[in-house]
Each structure stands twice: as structure tokens, then as C-alpha cells.
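Okay, so here's just one chain, in C-alpha cells, the form predicted alone.
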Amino acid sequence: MSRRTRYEGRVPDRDVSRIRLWLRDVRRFFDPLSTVAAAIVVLIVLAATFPGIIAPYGYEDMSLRERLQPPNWSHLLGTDNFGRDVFSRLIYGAGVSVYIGLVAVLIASTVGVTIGVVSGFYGGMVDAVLMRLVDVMLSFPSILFALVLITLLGPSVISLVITMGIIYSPRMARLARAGTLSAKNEVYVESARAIGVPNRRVLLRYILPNIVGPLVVQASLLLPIAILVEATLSFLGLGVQPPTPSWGAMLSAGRAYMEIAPWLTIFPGAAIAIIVLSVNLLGDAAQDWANPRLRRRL
């Protein structure tokens, strides 16, 4: 049997070693606490994706005879002041909160990375103008800036997504600019520009792939903040409007019944705390895993 035929179809030992090292790093940084957080996030995403299958009732199904009932076998988390099932509304509200958080982070990443990469790559007047714009946006507190934009655009899901995408894009822009300034001085980038590779190709092929790691980590850390801000604005009546369920809106509606029906605020508040804590834990794990110095030390 020839040597070529003997080893045909086998994975090279070098690739096997790389796979083993990668799996070892994953096991090391995704400890039991991060694993539990990942399981919780997956369950919430599944509930947000298929609410009609999981929720026993519709989010608008009302029964005044069953209003303000405590948790029981028919309504696991009780009912609200209109007799609507709290558990079902939490399931449907998860879809709204996750959708708003994900789309807001996507908008912030797209706008911020574009501004940061262009600013860092071209420099000069372009860098000065774009960074001064970013500085102006960062000079305002996030909540205050969001309140102003929501007031101008009007309360709605689309306005909420656009607002949060705008207020978080400067953070992504700063990070993308710093990565671009470092990457564009590398030898392979200078060589590509020296042989006449177009700037667009240099950005897409040589710079972006080398700065995407920190950007993904930053996006994972922005997601729980976006969910929390959505809950805050909905709590203030400037976010998702009734009858669309939202955890923040449910928390706001339950304030008037805290003494006689505390479950109306306990369960939405617990849901917000759980999703924010879980995504933060995953973001910390991803940040550690993406840090080569920490991996090398461990």
C-alpha cells in the first residue's frame, strides 16, 4: 500500500492538534456558570422564536372573571388586571425584548464599525470630522439622549430600535477605529497597498477580519444593555406601546397593583434580571476567550 493511499482521508495531525487546543480553550473559559447562562439564553431565544407553541394563551386573551389571580395551575404566574395570563405575556414579551436588543446591536455595529474603520483608515480631515461627531454623541448620557430621540420620533418599536442603534454606535466606532489604526500599520496591509490593491479590498479582506474579534465581544456586552434600556423606556411609557407585551411595559403596568398583586412586578423584573445577567456572563466568557494573553497564561 502506498504512503499516499495509506493516509488518504485522514485529518492531518496538525489540524487535530488545533482542534484539540480550541476545544480545550472552550472548556476552560465556559465554566459551569457560563454553561448555565448559555442554556438560559438558548431557552429564552427559543421561547421568543416560537411563542405560540410554548405560551398556553394569547397575549391579548382577557377574562375579567379571572383578573388578578395569584399563580395557580391554570395560570402558572397568575393573571393581570385584565385577566390576561402573565406567563404567556412574558413569553411573547421575550420576543419583543430580544428582537429589539439584537436589531439595535446590529444597527450600532454596522454604523459604528463603518465610521470607525473609515476614520482610522483614511485619517486626516475625515478622521477629525467623524471623531468629533462621535465625541459629541458620547458627551450626552445614554438615557437622556434616548429620551430626546424617542420624543422626536414618537414611541414605537421602530423608533426604539433606531434610537438604541444610534446611541450605542459611538462605542463600536471607537473600538473599530483603534483596531484599524493598529492593523493598517501591519506589514501585510502596507504590502497590499504598495502593490496597488484597492482601498475597499484592503478594508474588507485585510483589516476587518483582523479586528472582528474585539468587535464581537463588544457587541455581546452591548446586548444586555440594550435590553435593559428597552425595559427602562417601556417602563417610562416611551417604548413598546400596549397591547404589545414588553417586560418593561409589564413592570410599569404592575406598579399600581404591587400591594395586592406583587407577581405582576416580580416576574417581569426577574425575567429582565435573568436575561441581562446571563448575557453578561456569556460576554465575559467570550471576552476572556478572545484574549490571547489570558489564554497563553492559563
The other form holds:
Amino acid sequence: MSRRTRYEGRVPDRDVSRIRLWLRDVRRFFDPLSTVAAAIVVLIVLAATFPGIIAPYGYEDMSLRERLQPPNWSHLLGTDNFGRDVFSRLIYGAGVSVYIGLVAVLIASTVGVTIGVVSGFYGGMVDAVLMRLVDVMLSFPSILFALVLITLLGPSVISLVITMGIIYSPRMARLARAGTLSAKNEVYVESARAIGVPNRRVLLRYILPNIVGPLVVQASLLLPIAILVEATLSFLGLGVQPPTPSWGAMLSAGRAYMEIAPWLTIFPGAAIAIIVLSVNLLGDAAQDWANPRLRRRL
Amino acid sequence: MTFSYLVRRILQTGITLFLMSLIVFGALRAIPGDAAVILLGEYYGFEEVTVLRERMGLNDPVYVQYFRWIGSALRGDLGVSWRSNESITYELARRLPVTFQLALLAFFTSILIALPAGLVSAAKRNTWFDRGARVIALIGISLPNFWVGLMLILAFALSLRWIPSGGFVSISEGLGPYLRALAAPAITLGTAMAASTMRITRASTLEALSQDYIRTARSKGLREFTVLTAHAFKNAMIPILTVIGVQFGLMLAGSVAVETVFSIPGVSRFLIDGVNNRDYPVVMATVLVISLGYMIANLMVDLSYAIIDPRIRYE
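To test you: the structure above is the form predicted alone. What is the structure of the form predicted in complex with its partner chain?
Below: every chain and molecule of the assembly, starting with the one above.
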């Protein structure tokens, strides 16, 4: 049976106080501002996951008779130059933005943490070579690398995700390496190695769980950046290609009609701003939560 | 600041740039397919490809190609565009001043907003002003700058008709038209930068305000304004300067979307066109030049530490 049963008779209050502590933690995380932000993020993730349920029209449904209509009751946010419903396209576009951002952060975390942990754990030549590479990548604006990679791969969703995964992995690598270096010398790691636990197991079961906190916070700070970069690149025609509804691409398409149909540029941009702001607020809250000694950054 | 430090720092910059050029060159040479074939498009004969390959030097080993490229780049010849067949050096020489002027104006805009806002925010910590300024800064970080640009065009160019909706006007045509053309792009770029600068100004001034010398300054009866500007702010400058330096460099790259929105013929626009046309020589050259600008900005920040804070001495 679990350890908990063994202690139950001796310290009956232990679990209760732990729950209380946990509740206090949760309450500390959810101040009014982060609650609103969390609610918005949940709503957008729901919209992104089940767009068909919320969106009144499909994202490719055209009605040439209803071209460039201003917001009205049948088209809440108006229609575009093909008579497509802007609100529905925004809902479908949420999925594109959110999931491209998430997958990019996931790739960046996996690649970066692997590099960082291996580098920190083994040291020596591996460490030297990998960290020089990371240094060079960190010493230049990442958008430059993104543009080089996209030139190489051609514009598409796949190359966008790969590109962002690569350009943001150095930050994760740095952090993971620092964590590994300090965890490596802890007594529990030394004793694990002393009783002959294989290296891979030491890395995965002993070191990784102990350095995961800051990594999660860093990843949550990367997400809004990834969403913004996706929007920027799609806006420049270098990311998601039409007719897939990406917020950045919608903005770019709406530019030509700005004078007669400003809603085509106002709403997609506002959508990007709202999601990025909410995720930023949550990231800040996560950072405070993980490290209460840091002053609130907002 | 010792001379040897300066030399070492410049050498470091050179090595980083060299590694960067290796990465960029290597990445773009790893393209699937043949550069000559891409250049010729759909219709070409075997002979044409052979001739072009020979002329472009694609038959040489890769390292020979790299050294030829970097060698001419160092002599100021960045090659020709595959698309227009024009000299890239000439094109960049025309576009660099445009981007630089935009960056400089944006820089001043952001400093004018960020430093006072950050200082007042720190001085009036946890008041309504402070909270408001912090929320605005967070919004500033979250807004996509190309959208801010489009909204400025919508409001001030299309509705109010105060400014042109895009394009660049040289200062030789008068200060009025010049500022009207560059105001909106500079504000777009500057406000994005102001947000981060304001946050660091506030944090670092708060840090300085909690020091002992501030208590001393206050207790000897100095005005709060003097305490804030001459004592706290001066000591808070180092982190602020670091962020400003990084931001200035980032702005050179961050102007990609802004130059597109406002149809400004700058370096970033050139780079985006190069990426769109898969014009490899253009991409390589612009990335290298922007990187150089970024490294120089960082170098200057490093060196200015010693001037601002005499306690810092480089060995």
C-alpha cells in the first residue's frame, strides 16, 4: 500500500493541512485579474477545440451576395470580401493560433530540455559544443533565424511549427542545463548513482522531476511570444496559407479593404491581443506562484 | 576601460558573427535541389544549368564557396540578388539609412514614454497611477505591433487624413512631411519597446529606492524629486540601459512587420521580399548586416556601462 496509509495513524492532520496549503496556493494564483485571464483562455481553448459547435458558419462558407457586410445580427462581426462570416473564421482561427503556439512550445521544450539536461549531466565536449551553439542562437534576434529557416523550408504550418520549435529551444536548454547542473550534485542524485541506477534513469526519474517547475514557467512565458510570432509571420505571408483561417493571415487579407471594411482588420487583431494578454497575465501569475519572492511583474 | 578589454570584446563580436555566418550559410546551402535550377525556373536546358552552375561557383567545394562569399562580403561586396540581378550592397546602402532613421525615432519615442512613466510608477508605488501604467505596459507587450500600425493608419490616415497611409519621405523634403510620414511607424515601433523599458525602469528604480543611501539622501532633507532623479534613477541605470540596448537591436529586426504595414523601403522589407522570393543571397546578406547592427548596439551598451557607472572598471 502507499506510504500515506502507514503514516495515517501517527499524523492524522497531515493530509488536511496539506489540502489547506494547496487551497491557499490555488487562491494565491487566482487573484481577480488572473481569474478573468484564465476564464478567457478557457473560452478560447474551448472555441479552438470545438469550433463547429460555436461558429454559426463554416470557415469557407462563401456568400457573394453578402460580401463586405458590416457587423449585424446575422453576421456578428461582419463578412469579408468573399462573403465569409468573420466571427466564424475567428473561431476556427483560434484553433490554428492556439495549437500552433502550443505545439511550437512543446517542440521547443522537448528539444531544449533534452539538449540542456544532456549537456548539463554529461558535461565535457558535448556540453561545450552544444552550449556554444545555444550562445550564438541567443545572441541574435530569434526572428532572424525564423526567417532563414522559413526561406529554407518554404511557408507552411509545418515549417512554422518546426521553425518556432527550433528558435525557442535555446532558452529552454539554458534553463534546463542550469537546473541539471545544480541538481546533479544533490545528495539524492549522488546516492542514486552510488546504488548503480543507470544514467538514463537518473536523468528521467531523479533530475527531471526536480527541475521541472521553472521549465514549466518558462514554457508558459514562451506561449504568448509564439502566438504573436505566428500571427506576425502569417501576416507577412510566411506562415499559415489561405484559405486556412489564421488571425494573422486574416489581418493581412483585410488590409486591402481597410477603408471600406475596417472590421476585417479590427477584430482579428483584437483577438490576437486578447489571447496574448490573457496568456501573459497567466504566465506572470505562474511566475509569481512558482517564486513568490519575486515581485509581481505586472 | 582598458584598451585590451575593448579589443577582446570586438574579437568576441567577430567570432560570434563568424559563427552566425556559418549557420546562415550552412542552413541555406542545405536546400533540397539545385540553386541554379531554382534560379532558372521551370524552363531550362541541361546546358544552361551547367553554365550557370559554373558561373555561380556551385561546382566548387562548399567551404570554398563559403570563403568566397565571406571574403567578398568583408570587402563590401554582398553579391547580387537572384531576382533582380542588382547589387545587394547598393540596395542595402540605400535602405539602411531608412531603417536606421525609423529605429532612432522609435527609440526616442519609447524613451520619452518609458522613463518618466517607469520613474513615476516606482515613486508612487501601488497607487492608481502605478497600477494603470503597469496594466498599459502589459497591454503594450501583448499587442501585435503590425495591428497597432494598421489601427493608426485607420484612425489618422484614412479617417482623419492627418498623415499619409504609408511610404517614406526624405528629410531633405522638409521636416514637416518627413515627421508626418514617420510619426505613425515610429510610434508603432516605439510603444512596443516602451512597455518593456517601462517595466524594467520601474523595477530597477524600486530596487534602488530601497537602498540605504536613499534614506541618507532623504534624511538630509533633499527634495523627493532630487532623490528620485539624481540618486535612485542614476543608480538604476545599468539594468535599464541593458534592456534599452537589447531593445534597440531587436527593433532593427522588429521593424519587419512595421515596414511592411507602412510600405517603408527599409532593410527589413528587403529581407521579407528576399524570404518570399527565396532569394538566398539577399537573405544571407541582410541577416548578416542586421546581425552586425545588433552586435554593435550591444557592444556600445557594454562600453557605456563604464561611463555611466564609474564603479565598473573593465579588466
